[in-house]
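Next up: a single chain in structure tokens, the form predicted on its own.
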Amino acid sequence: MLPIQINNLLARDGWTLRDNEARCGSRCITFFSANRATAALAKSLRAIAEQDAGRFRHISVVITTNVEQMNRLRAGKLPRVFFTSIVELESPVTTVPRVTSFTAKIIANTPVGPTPPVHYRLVFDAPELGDILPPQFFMMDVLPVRTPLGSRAVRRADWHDGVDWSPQPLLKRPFGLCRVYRPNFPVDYLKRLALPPALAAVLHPPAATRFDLLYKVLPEGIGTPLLTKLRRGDKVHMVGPLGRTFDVRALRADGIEEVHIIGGGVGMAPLILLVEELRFHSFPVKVFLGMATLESLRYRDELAATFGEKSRDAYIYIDDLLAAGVAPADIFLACDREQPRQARRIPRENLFHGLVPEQYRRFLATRKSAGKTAAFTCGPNRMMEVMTEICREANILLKVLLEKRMGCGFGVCFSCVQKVRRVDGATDYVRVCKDGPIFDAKDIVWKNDDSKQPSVNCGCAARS
């Protein structure tokens, strides 16, 4: 017999429950108890997945006794299924992923955009990050793990060639994830999934095992140029997940009816994972993306076929957003160095020549009321400062995802401090790695020596 909480949650969104099946129109959810034998459970789940044929109109949910049992099953190999627990149904639980030190295996490291490439997409296997939540990040070495010299048979005459004498970075670099990939789930499953919002608040997908990140090569840097040399099969040491999570369920409790995502350049990358989380919880999402040129988004690689587009002709971010279930009409693209003419199925009126804050300002001036709105942004500091003013004038709650240089990622070195304004009006400092990386925009003191200064390169300063 199913817990009474299941029926109460489904009834809020017009679903009817009979025995162990819930229905709403042509959609169906079948519930299973985790106490069934694993083999029999897997057989039933596989039958539903095969009959549904990837449409996600008939999905399965396994109910466990406690959170620990749920997490064990989420990390297993059950066919396509979602999970919840009796404990979670009684009182929603926010799980904080455990910080782990581990080695990840590189799957691909491919350029994005024109030649010579400035952006790269790094794909890797790391089950240890399976429970990472937005906007968490991780620290990663920029060099692969190498076999110690003492464990190899090396002739004395070859010692010089066996040792890399060039300067090497000692510290890991912080990175946010762009996409996560879950076993038995297609990359674009969120395009077809439509969970009842009340039930989605207590559901969990299977743990992810494969991830990717987007990074920008800094010509004056040491770490990012070394990252471009990573190859398939290399192993890299990482530590994570780090940083505080953001529970998107709190938006529903606050009455938020629509969410806006505003990303500038590579700052859009860590917001993709947040978009996926919002779409999983059935939030309407509009995305505003600012780039230098449309061509800088072009993704040319054998993995492009996984985006459901023509191989070697995909656009990073745009294809990611479409795969996450964002409608083409809800994607807005601003290019400050050219007039974008055509970008996938994005309507022409959503293409803008200029900076993304100005595009967002014009959108707000013409839109009809869509209920209470929240916004999230990441990008150059000057862009986020302008966004803070725009959202303040429009009475929109804005949260900013800050990016800072970090030495440890744990809050020990104090190299990533940010000046903020306290409730009493006084100023203080917080650590982005420990207290963030997401903050209320109204609390940030932008114009101070701790923030990056605007420059022409970031696309936010006035051009002479």
Ligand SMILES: Cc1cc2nc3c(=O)[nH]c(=O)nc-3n(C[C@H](O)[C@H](O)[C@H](O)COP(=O)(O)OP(=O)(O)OC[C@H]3O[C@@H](n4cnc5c(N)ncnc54)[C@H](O)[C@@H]3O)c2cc1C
The other form holds:
Amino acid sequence: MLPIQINNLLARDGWTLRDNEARCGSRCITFFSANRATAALAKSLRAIAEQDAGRFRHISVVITTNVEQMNRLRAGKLPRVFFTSIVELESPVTTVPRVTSFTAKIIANTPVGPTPPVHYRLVFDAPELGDILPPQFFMMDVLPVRTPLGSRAVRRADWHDGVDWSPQPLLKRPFGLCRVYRPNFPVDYLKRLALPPALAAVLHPPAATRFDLLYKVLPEGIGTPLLTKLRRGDKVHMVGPLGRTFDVRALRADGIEEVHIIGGGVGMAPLILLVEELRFHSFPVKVFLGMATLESLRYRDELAATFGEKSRDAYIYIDDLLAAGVAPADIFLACDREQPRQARRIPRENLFHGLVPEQYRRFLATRKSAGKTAAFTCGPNRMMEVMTEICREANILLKVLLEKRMGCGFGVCFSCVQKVRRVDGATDYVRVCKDGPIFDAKDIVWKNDDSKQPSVNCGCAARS
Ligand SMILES: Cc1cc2nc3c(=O)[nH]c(=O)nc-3n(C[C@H](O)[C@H](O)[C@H](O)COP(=O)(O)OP(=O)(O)OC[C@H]3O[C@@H](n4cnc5c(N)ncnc54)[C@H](O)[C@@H]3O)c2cc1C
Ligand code: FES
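Please give the corresponding structure for the form predicted together with the ligand, as opposed to the form predicted on its own shown earlier.
Next comes the full complex, and the chain you just saw is listed first.
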């Protein structure tokens, strides 16, 4: 007997439930109780997955009695399945992922764009990753974990270059995750997934075990140039997820009908994870991406190698957005150094020569329907400041993802403060790591005098 709550949730979105199956047109959801013997459960789930062949027209949901049991199963090896628990059905909660410290193994560190590359895609295997909710971030070492010969020990392979005695970064650096991957789920599963929104609000996919991040090498930086030296098989120490989460379900409660994402350069990276979350909850999403050139997005995707093909050309962000189920007509690309030519299947009228806020301004001026909209942005400060103005004029709720130089990542060193305006009009400072990184754009005092920020030991001191 299925819980009555499931019936109520599905009815809200026009699905009908009979016995343990819900149907809407050609789509079907089958519910299983977690109390069945695991082997029998796995067999039934596998049969559904094989018959459905990755189309996600038929999906399976396992209902557990409590959250602990659910998390155990989510971290296990059940075939393609979603989870919920009776406890959550009774009162939906946002569980903030637990902060952990772990080592992640590098699978690829791929240069992106023309040579010399400025951006890299780092792919990690991290079975301990578990959950992360956008726009949380991790503090990550930029040097690999070494064999225990002391902090300056080098691996055999490094002897060719000699021992590097130059100053090494001591502190971890903050990075947002770009994408996460889940066992038994195709990388583009969101493309075909169309969950009833009310049910999606209480469903969980299996725990992620692999993730990507995109980083930009700062010419004057100490840590990011070192990241380019990381190789497949290296292990890197990380702490996280850190920072406040943003519960996209709140958008639906606020009557938001459409979400706009506006990313500038590497600022787009953490927004991809947010797009995935929005697509999981069946939100219509339009994405505006600002880059220097189209070419700066291209890379060889070695991990997509097939029998007949060693690797394939891929475009960061664009391919990720398509895999997340964003329609090509909902992707807009602005390049400030060239008129972008045909990019994947993005319509020509969505390609713009100029800056992304300008493209967004023009889009807003010509759009026909204007349902209640929320927007999220991340990129250079000047861009986010302009976006704040545009959204204020268009009466769009804008959230910004801030990036500040960080010392600790969890609220004790005050190196990441941002000036904000409080409700009473007075100004104040908040910590981006603890109070953010997501903020209401209207609260940010953009013309901040950064020279007045408290200084912190950034870790540039030599390791010894
Ligand atoms: C929450 C969060 C998420 C982030 N996600 C990403 C990401 O996905 N991809 C990515 O490439 N970068 C991201 N960053 C920025 C990244 O952390 C910095 O680029 C990196 O720490 C620089 O390290 P470095 O050792 O090379 O530079 P450092 O040697 O530490 O500094 C070099 C110079 O850069 C300046 N600088 C360093 N960090 C910042 C910053 N955050 N903002 C402004 N100026 C800075 C310093 O003041 C200094 O002048 C994120 C930052 C935050 C706070
Ligand atoms: S990084 Fe230390 S308080 Fe934010």
